[in-house]
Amino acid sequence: MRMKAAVLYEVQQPMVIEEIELDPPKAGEVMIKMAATGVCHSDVHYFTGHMPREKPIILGHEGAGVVTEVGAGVTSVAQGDHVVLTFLPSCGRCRWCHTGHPNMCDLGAKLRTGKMLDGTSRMRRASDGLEINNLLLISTYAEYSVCPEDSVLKVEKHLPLEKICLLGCGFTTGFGAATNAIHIRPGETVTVVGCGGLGLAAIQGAKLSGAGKIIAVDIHEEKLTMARKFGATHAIQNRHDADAIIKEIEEITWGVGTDYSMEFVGADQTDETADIAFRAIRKGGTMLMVGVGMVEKKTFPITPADLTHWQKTVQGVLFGDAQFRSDIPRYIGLYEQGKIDLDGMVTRELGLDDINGAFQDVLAGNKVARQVIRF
């Protein structure tokens, strides 16, 4: 079948909206008619070249839609089901899935190939048959997606897909970091460095966990305003003076530092933001590194002596350390109870034709929490 999709041919060049030929699902795969997809900063990393991928490629990895066709052997979903797509598949059989870490499923080894799990492609340019690579097995910047059954989760049909699509990546990553990777006790303190979509979700998680002080740090005053809206008790604007920021955090915490910190920025700001997040925590505190840094970066602004003398912990977190088949339904329940806010996370909705402008808004940094493409 033919569909419209946004294709990236070169880094830092506008994506091309064009006709793509999409093959039907093979065994173990499903076809999804996309309803909505979030514009995540990780997609922009592929656009800028910070995270290299073979091109041409269709980006997008945070989506929701309706099943239109299933391949042989598919049992968890059927035609007409509503689903959330996740960028990390879970086979349910490997060691990591069985020990409570499906975010590290062995299927992840195939995410960088640009092909499906069987090593073949499902997408070609309609005009000449040029093979198009997929992103993380799902490529949601397209009207349809063929993906593994292991990458989709069935949800109830009454749910707004344009909101719960955020659970496929950004919200789950941020909220899960604050509620899965660490266990905040009532009254404990948290620093959140970077208040985009992930950071705002983490602030919601920290608030729901009973954190006493939630300190938001960002370079944009607009993002700090959003952070206060979602539960931050304090906000510090980063004017690229780490010493001043740490001094203010120490004043807020009576000279102790926060129990936890979470870094959500990554990219080429990693040295600065990781330094702030590490210095923000108290003796024996824990820092979570969630932001995606540049692949070629090999150093980190934390010394072994500081780790030893202050007995601090630095922990990487992938997809909020989520067990998505149980966590996403739980988050949906919290959303329906009004305990988490997905609606407010969506700054604006747009069409696929506006994707290049949406990327520029993400790069500007101060305009949006999350943009959602509606199909």
Given for the second form:
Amino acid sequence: MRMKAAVLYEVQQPMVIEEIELDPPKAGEVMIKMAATGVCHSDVHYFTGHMPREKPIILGHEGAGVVTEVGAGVTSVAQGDHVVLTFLPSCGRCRWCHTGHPNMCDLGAKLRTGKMLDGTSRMRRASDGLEINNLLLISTYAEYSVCPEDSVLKVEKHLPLEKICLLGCGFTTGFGAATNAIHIRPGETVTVVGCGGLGLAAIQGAKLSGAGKIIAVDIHEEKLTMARKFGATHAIQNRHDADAIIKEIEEITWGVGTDYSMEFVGADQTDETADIAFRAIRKGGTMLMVGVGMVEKKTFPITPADLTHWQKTVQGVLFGDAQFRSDIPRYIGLYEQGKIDLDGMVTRELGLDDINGAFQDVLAGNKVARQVIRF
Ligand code: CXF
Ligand code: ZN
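Form predicted together with cyclohexylformamide (CXF) structure, per the form predicted alone context:
Zooming out: every chain and molecule, the one shown earlier first.
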């Protein structure tokens, strides 16, 4: 079948909206008519080349839609079902899926190829048959996605797909970091460095866990305003003076530092923001590294003594350490009770044709929490 999609041919060049020929799902795959997809900073890292990928490629890695067709052997969804698409499939059979960490599923090793799990592609340029790579098996910047059954989760039909699409990456990554990877006790203190979509979700997680002080740090004043709205008790503008920021955090925490910190920047400022997050925590505290960006650059600015003398822990977290088949339903429950705010995270809705402008707005950094493309 034919569909419209946004194709990236070269880094930092506008994506081209064009006709793509999409093959039907093979065994274990499903076809989804996309309803909505979020613009995540990781997509922008693929666009800028900070996270290299084979091109041409259709980006987009969080979404929601309706199943239109299923391949042989598919059992968990059927035509007409509503689903959330996630960027990390879970096979349910590997060691990691079996030990409570489907976010580390062995299928992750196959996500970089741009091909489906059988090594072939389902997408070709309609005009000449040129093969198009997929992103993380789901390529959601397209009217339809053919992806593995293992990448989708059935959800109830009354839910707004243009909001719950955030559960496929951004919200779950941030909220899960704050609520799965660490266990904040009521009254404990947290520093959140980087207050885009992920950071704001983490602030919601920290608040719901009963954190006593949630200190938001960001370059942009607008992001700090949003951070306060989602539960930050303190906001510090990052004017590239780490010493001043740490001094302020010490003042807020009676000279102790926070129990936890989370770093959500992961871009070319990581050496600065990781330094802030690391120094923000108290003796024996835990820092979570969640942001990704300059994946090939070594930026982590600490010495062994920084760890040992203060007995600090630094932990990486992927996809919020989430078990998406049980965590996403939990988050939906919290959303329906009004305990988490997905609606407020969506700062703007747009069409697929607006995608290049949406990426520029992410790069500008100050305007948006999450932009959602509706089909
Ligand atoms: C990332 C994590 C690394 C792979 C791409 C997606 N998470 C959030 O965007
Ligand atoms: Zn993402």
